[in-house]
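Only one chain is shown below, in structure tokens, and it's the form predicted alone.
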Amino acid sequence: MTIRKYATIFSIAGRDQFVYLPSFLVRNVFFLIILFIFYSLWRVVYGDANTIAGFTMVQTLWYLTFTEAIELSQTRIFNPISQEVKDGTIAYSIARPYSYVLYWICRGMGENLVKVVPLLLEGFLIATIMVGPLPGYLSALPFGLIVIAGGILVGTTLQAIIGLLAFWFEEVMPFWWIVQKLIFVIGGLFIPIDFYPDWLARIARATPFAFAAYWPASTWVAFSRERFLITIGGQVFYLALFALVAALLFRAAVRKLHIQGG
């Protein structure tokens, strides 16, 4: 039963941002633009050269729409989790019958994974057009799926632990900014972190955030069975330290609210 009842919040919550589809894939027209900037910029720092890093270019737009899908595709939910802190009526949402935290994970993954496809699609078709077909692809197909989920929910769970900050911070974006800032740099959003000078691309490696956006997309750009191994071990043990820090951050949370609001 407890697993169907956040199924059943997942389902509801793509249903729902079905509606909204349409508006999304216009505003994402931003998608288009950057894979244009960037491969007039690769077109040039390539030059003649094969490869960089042992990414070739073909490799490394395919890299960049995995990214940005997993980047573009996630909803703010440290949003309506700080809002509700702060007009009081999460009072009411925590004495529903079900994890306050897990809600707002499996409402996000069910809007995240519906907006995911199309922005892989739209990837599939410009890289496509571009530079040509990923040696692989479809071999890599169901692998590079589950990697990819396995980002999305990285970054769900980071947002949902931001969300309750908002218990002690009346302000919570500015840690967004710094996270997202991460993701873009350590994570290899932008650029693969195997471009980096050797001492930071080790340490680029390990971080919660190359598990959100790296290691997904390297591994359907270069699957190897060890390498899709290594992501889903990562991501498996960042999202169960991220599960812990929210459990307590709740417990703490719903502590102050009682002390203070009685």
Contents of the next structure:
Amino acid sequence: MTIRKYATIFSIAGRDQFVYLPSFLVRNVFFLIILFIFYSLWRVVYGDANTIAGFTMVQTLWYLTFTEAIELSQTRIFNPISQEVKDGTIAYSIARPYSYVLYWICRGMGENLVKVVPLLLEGFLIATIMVGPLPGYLSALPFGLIVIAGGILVGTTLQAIIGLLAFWFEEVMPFWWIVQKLIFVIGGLFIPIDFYPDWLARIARATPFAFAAYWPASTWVAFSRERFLITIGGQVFYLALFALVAALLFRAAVRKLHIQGG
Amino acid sequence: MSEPTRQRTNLLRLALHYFRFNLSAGMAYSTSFLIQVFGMALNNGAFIIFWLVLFDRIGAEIAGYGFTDVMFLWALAASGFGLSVVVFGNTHQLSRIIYTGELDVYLLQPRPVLLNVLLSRTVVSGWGDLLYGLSLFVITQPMSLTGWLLFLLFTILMALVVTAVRVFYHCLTFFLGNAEGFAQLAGELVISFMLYPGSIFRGPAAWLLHSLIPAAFVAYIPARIFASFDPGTLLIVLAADAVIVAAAFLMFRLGLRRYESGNLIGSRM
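Would you generate the structure of this protein in the form predicted together with its partner chain, following the form predicted alone above?
Everything in the complex follows now, all chains and molecules, and the chain you saw is the first one.
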């Protein structure tokens, strides 16, 4: 019963998203342009080299289509959460018979998973045109989709935590900037972590940010059973940790909540 | 005082008034102001790591650009964009102001309409961009009086051109209904392209960067002038930037002829 409730929230959000899909597709021009910029940059960087840090040019570009798809598909759920905290609407929302945090995560995921499909398709087309097909793309496809959904879920849960910070801070956007940039840099969104010096790569690989970008994308471009299991294991671990953090934050936040009038 | 001089003085006074008012309004919530400013500076700083790693890994220049050259592009982009949104902070709302009919409120005031609209709001996080851009310039570039003067000139030009490009595309709303998404995209593209070495783009992309997305005139060519000063090239940049700004004004004027009041009752406090 409980699971059905959240599955309904997830599917309603997904269906809603279909209505806005045309405008989302127009905005995807940015995704295509960014991929073109990356292609122009990496073409010069690779020059005559076949591989850099174990990645071929083809793998690097495909890697970037996956990490960008994960990033651009994510609805900023910390915005409505922080807005509800600021305008007091949260007083009504928390009285409803569901977990407030889970509601937003399910709603966010419903939208995100609808948005990631066209991004992956566009990425497939543009990467194939620019650098050719990715070897092993189809055989890794089911595993790739699972870990990409996992990466989006890690990012979405982080966003829910950021939204809850509105109970303590007037403006939560800067927290998002910081987390987003940690995903960009430490998480390997712009560049595979393997390019980093060894000491930094070892640290970066273990962070939650890497499980939101590097691990899912690298699992697809250089698939192995071992890599897939590490990715899934890390995502489950960090999701459990973030769920605990979100629950504790929410409990502390509700204690702080003063409801005045009606 | 002659009439044009008086008009210019009035305009400058209006700009300074808006600047002071917007700054004090932003600083009214001082914690939020500081978090936004330093958050944005930190946000931008993350990208340095990307370039450090990339240059370290390949151990050579990228299409003629070294690490310092790329950092010049970043410093210029951040400070120019920051200045643009701090001073002309209402630019991103222009489409909405047009299609909701809110422009009526500005049309009734005895000030140049476009500038009045653009100046009337600020974006607080723009101070973070500005702070970051200036800091990055100080940290990564060789210091000299000429260098500073050129950097400040290019920052102002960049702020004017980025604003003009966004205004130009927002004005399509006068003709097409709602060009908000398109204008937002155009602004993002100018910034996105100018953060990468210009020489990596070839063929039609290079042409595009000299025309519809004029990143070349606000970033790549200024970077070249900064590295090796050439007055002739500087004049070309000044002329090209003047054309872009004039095109935005012209587009707004043409659009205004097609504007129909929305009968929206509004006021500005």
